[in-house]
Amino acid sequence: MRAEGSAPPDRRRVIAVLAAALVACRAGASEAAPIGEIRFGLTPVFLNNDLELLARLQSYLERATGHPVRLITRRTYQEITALLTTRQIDAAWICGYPFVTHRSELQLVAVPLWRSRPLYQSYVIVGNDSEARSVADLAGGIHAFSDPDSNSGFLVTRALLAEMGVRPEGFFARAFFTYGHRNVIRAVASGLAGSGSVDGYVYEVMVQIEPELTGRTRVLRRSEWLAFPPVAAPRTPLDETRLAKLAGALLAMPADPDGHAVLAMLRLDGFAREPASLFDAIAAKVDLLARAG
């Protein structure tokens, strides 16, 4: 026998349902970004430890824009390259590598310009008492790599190295990753590596910025002059608007003084509108790998 008051078996099914449905629609809405509000992601390419870069962009960003602005960052270029893909972020900063391999789904935005170029190189660096002359003296010793979806820290070699006829498990008595440009050089000049893949454009600034860790290593090898890393968004973009405000506000910064002092702080010229065909050598080293198997 029911007690007075009670709800029917099949009423409290309905309000346990509407109950965890309530719930589960507040905690997505604390996550999900606010309405208007940029999502804009960094990879490791970007030099993300220093805090006050962070700020400034952030700031500069908001004001250019009108919009609350998110930085979002990540360990892994793949983690940001599957936000974008999936669409759920407005756009961000990433790789020719990956931005090539997922052509079809995404749109460039913008590239970066260093020394007046769109332009940059990947350098395989030695420690300062190395004897190697070449990349072929460095077979059978230990290797650092960036990041499995860098083109600079890891496609740049392993297409060479496949020129060569040769792989890296079979090329270096072992390789790893270490995540991070800075990190590549950290393991170099410490003796950690023998050797590293590493971005020539964080290099160059890490010359400036901390000579006496760069100083314990030097160049062996400049690759040719490749894509910078560029700018993209979902092809299907989340917002049009703000993605023109976004875009629009990178292309500026060079003539705002907040703009340009973030630009001087990344050591960068700006920011320009390319087409993606810029992006073809970086294509063709991803082509030869899938050739060599």
The other form holds:
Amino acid sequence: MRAEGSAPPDRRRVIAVLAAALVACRAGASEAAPIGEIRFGLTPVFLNNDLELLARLQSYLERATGHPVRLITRRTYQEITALLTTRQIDAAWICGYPFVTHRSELQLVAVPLWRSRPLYQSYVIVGNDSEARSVADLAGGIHAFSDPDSNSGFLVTRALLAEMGVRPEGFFARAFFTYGHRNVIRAVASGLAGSGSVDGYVYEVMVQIEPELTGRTRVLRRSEWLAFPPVAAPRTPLDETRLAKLAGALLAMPADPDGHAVLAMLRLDGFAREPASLFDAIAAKVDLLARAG
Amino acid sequence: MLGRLDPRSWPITAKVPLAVAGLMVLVGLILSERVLARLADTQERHLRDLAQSYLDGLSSAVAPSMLRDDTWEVFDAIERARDLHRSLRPLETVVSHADGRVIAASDPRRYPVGSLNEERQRVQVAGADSFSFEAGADTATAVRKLSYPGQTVGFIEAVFDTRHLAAERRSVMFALVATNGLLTLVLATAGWFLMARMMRPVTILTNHLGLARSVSAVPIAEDVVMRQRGEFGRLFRAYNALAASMDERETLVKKLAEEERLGSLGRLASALAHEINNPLGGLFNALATLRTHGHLAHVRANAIGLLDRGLLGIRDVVRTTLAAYREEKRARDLAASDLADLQLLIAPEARRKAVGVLLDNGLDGTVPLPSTPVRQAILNLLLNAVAASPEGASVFLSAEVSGHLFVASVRDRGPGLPEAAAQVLTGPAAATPLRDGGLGLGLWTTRRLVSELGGRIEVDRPGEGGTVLRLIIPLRSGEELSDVA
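Shown: the form predicted on its own; wanted: the form predicted together with its partner chain:
Full assembly next; the chain just shown is listed first.
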């Protein structure tokens, strides 16, 4: 109730901030960010269209950091990762896979806690009319991946196939990317794809939000627990202070009512500082693929 | 029964509303057909436009993705287009390559990605950029060929649910039928009321004319005539004038008939006088003989015998005449003796013409019929028969009661009754009595008398010549008898 009741003022404020940002842009006649603005990139983790979530997150971060915040979304992981590695944004919520591959250029800011742990799984799902009993049964079918830069939506399955000694294009009759975990679920639920690789966290959240969609699918395989998609920043931050404030705001989210509301919408428990070694399992998969060629 | 089924015999108050109803139904059918045809046209055009806009939107959304073979983007575009065009009710949409391989379909289970359907491909090539919709069909199909300059990239085939259009047409048809039916009913009822109202003067006139056929013409009441204006007013007044003139003529004819009666009486009287006069000469001779030779016993006895017989004959004649023409104090029933009286009455006239009159009296006691008109009628027929008979011939009179009918027949050996005279006897009551100057008056009177008794006359011309006139009168029932008494 409280979350909904406070939504409209937040939106108005977002519009005001956006308008201010636009004015600032014009005045500076430059593509550069106005002084003090935090640019925070978001990968289409799960609800890439949830404007309310974005508005509330922005609102919380602005209040918690005292800086204007611009949330930047792109269609693919790659675009966000590129923004990050080219130091165009302060920080971004990216996937573990690009974090691992760009480890030398990035630093870990915070890792979300899901069910109290900074871990999640990758699922291979099939339509609930499928008779497949293992991933091997999916041979010759159509597979939906989420994003080529996604750990759970691509890397995990890819590595699994590599362990089996096959490549996706040889194993599946056809594989395509949907650029969104929710899209993978839709593709499998509609029958467009016979199976799909999906973020286990997103899938579990979707089971609660859209049970009629996930109800048409079932989980064929759950991967081992892997590091949750982290919030990362360029190894050399754009602005130390802003990054520190952003990290503080993220870590303080559970204690703040607005932050707590955003976390509730994301079905997360909070953010934590974790060692980079958390991502070693993912790095091992990347290495496996590199060896497999 | 069949007569009632024949529409020509129906009353005009029914025919006009029925005709109105029939025309309304016809108009309703034609209008409904036109409306439904136009509706089907509009629906098809509307559907075609919507389908085109659907395909336009989808084409621009999927064309780049088709080039990239991006299954997900095509599928997502199909799903978004389906949400955007809910009113069009797309049932299924299939996007395929130029070679017929499916890129994505709204129902991937039915059209799996990459599947090749040669039949589908053939249909798509043949029906490139086509739209097919048949009124009443459950679905409409639209095919769009996507091409970049000079090259076909692929096809979009969309099937739309059109059952709601059929349902709409059905509901429009029901509305039309209901409206037309109600209008027809209302107009037919209004027509019936109007016709009944307009036809009322005609009904009045018809009733009066119907009365006039059985009795004399009855004029329409003055207040009814006063109420009626326009042509019916004039018609009523004309009818009343006609009724008045008919009435006058009726009176005149009655008077003529009375005169005819008196005339026939005169003829009978002269015959009677002749009958009395004949023996009178003999009687005076007898008297003269008595006067001169009265002292001779045998002569005297002979003369007295002559006088006696002559006077007896005169007395018989006088008695019969008295019996036939005495003032009847009260109506009495016809008796068997009345026929004998008639024979006596006609006898002088018959003798004068040297015609025999033979009687076959089948009556016993009395017959429940008034004697005077029956006797008058038979007498007229006898007089006619005697007049028509050649010298030396005979006229036969027979009478009997057969069931509930009194039948008297008069047969003569004359040259046969002229057709005009027969017409007077058997034709309608109103037939003119004076067609050839008084000849038919006696017969007409007879016809009237018999008609008044509810009877009829049959004219028969047997092969051996002459005429048989048969008088058939139904006997009065007991109630009527008591009324008369």
